[in-house]
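A single chain comes next, written as structure tokens; it is the form predicted on its own.
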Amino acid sequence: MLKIPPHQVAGHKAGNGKLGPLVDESGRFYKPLQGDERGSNELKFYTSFSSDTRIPEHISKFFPTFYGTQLIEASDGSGLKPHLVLQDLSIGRVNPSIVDIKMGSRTWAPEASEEYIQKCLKKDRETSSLPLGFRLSGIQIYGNKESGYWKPERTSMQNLSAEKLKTILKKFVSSNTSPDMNLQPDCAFAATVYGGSTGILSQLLELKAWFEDQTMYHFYSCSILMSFEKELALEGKNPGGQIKLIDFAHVIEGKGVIDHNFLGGLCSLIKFISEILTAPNEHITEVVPSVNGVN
């Protein structure tokens, strides 16, 4: 039985006659294959990446498992449509807190049309992408059974100053999840979610080490999905903090050149997370991603 993903925080959503992804009970995520070059490009990436023996196992774990393509009934009622069949990243999670972070100060690939470049450039300039190297595309933070999720409008999360963006990343790992942006987050779960040998910061650093060397792909307009279970943290258990890379419609061949655009955004994000861990009550130091991807 296919249904609309209950924990999708960004991207095109199914429902009300709109085309969007679906999930089943077995842990598979069905993403509509876009009919233009974006669809063929994403399929090409997954096919190549999933069979590329040069990708270390400790890196492939950061990407959704790819199960091929399948014709299924589209969510918009338009009949059978090809879908990418991927790992459902929220399977097994009961009340996950999730944030979708679009990486890079530039979200358009060099081969894109001039019209598309101008569209992306406008948004990159109007959001935190250009100055900070990444922007928030969507977020949901679980409070408790009574309050449910805090899930602000996606557009309100994108044009944030460094200070407000840091507040959101602090709120993500806090017990006080009030929508009041003037309420100082307590960062109660920062150490267990962001910190530790298996926490999100450690994973980001592991990914960074690979991006400092890999020249196979350039990941334009790709996102990092960060998630964990607050209820497990409250019980003193491992909250399962994890990162996954998603959305590969604009990936291109690296041609022997390091992906400085993604790496610069990754270094910027790591700096934000590191400062939250080491000084949760201090203000952020303004971050300007280097053109060489190193801060």
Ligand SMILES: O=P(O)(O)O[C@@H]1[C@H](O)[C@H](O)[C@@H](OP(=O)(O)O)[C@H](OP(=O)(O)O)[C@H]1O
Given for the second form:
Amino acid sequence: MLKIPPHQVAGHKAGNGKLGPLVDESGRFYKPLQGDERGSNELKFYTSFSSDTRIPEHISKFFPTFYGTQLIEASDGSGLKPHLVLQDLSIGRVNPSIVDIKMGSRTWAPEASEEYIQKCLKKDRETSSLPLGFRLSGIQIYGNKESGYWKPERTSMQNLSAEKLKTILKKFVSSNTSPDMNLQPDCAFAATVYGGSTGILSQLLELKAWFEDQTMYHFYSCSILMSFEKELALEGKNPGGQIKLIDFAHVIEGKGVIDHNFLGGLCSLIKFISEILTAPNEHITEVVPSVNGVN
Ligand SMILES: Nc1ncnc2c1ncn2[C@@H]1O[C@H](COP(=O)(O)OP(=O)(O)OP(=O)(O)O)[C@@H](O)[C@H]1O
Ligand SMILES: O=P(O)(O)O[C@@H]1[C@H](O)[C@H](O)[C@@H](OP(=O)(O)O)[C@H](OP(=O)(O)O)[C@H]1O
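The form predicted on its own done, now the form predicted together with the ligand:
Entire complex below, previous chain first.
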């Protein structure tokens, strides 16, 4: 039985007669192939990447497993349509907190049409992409049984200042997840989700090391999907913080040049997460007034 993904945070969504991804119960995510070059480009990427022997295993694990394509009944009722069959990254999660982070200050590839470049340029300028090197494309944060999910309207998350963005990334790993932006998040789960030898920061650093060297692909408009199981965090267990790269409709060949656009965004994201880990409570740090100029 195919159904609408229960934890999708961004992108084109199924439902109300619209075309969007579906999932089954065995852990597969079916993404409809967009009819234009975006669909063929994403299929080309998955086909090439999944058989590319130059990609080490410690890097391929950051990408959803690709199971080919399949004709299935499209969610918009238009009949059989080809879908990419991917690993469902949310399978097994009960109450996941998830954020889709669109990477790069520039979301368009150089060979895109002038019209498409103008559309993206406008959005990159109007969001945090240009100043911060990434934008939050969509987010859901699970609070607890009483409060359920906080899933803010997507556009309200896209043009945040550095300070507000840091507050959201803190809220993501906090036990107090009220939508009130003035409430200081407690970062109760920062150490277990972001920190540690297998935590999100360590995964981001592993990915960065590869991006500092790889010149095969340029990942325009690609997202890092960051997630963890809040239910486990609340029980004091390892919440399984993970990062995965998704959305490859605008990936192009790197032609021997590093992907400085993605890499720049990644460095920026790493800086935010590192600062949260080193100073989770910086907002309440009191500045002790100096006496005669000596602290
Ligand atoms: N393999 C996956 N497993 C589980 N969820 C996924 C997977 N791939 C994508 N998603 C969910 O679907 C959302 C949209 O994915 P994606 O960016 O690939 O779609 P899109 O329609 O191409 O997006 P856009 O409109 O931004 O180009 C993600 O934010 C995530 O919540
Ligand atoms: O250019 P494409 O390939 O058609 O796809 C768009 C692109 O991924 C944008 O970055 C995205 O904005 P977000 O940053 O909001 O994800 C937009 O979503 P939208 O249609 O909701 O604006 C998509 O339609």
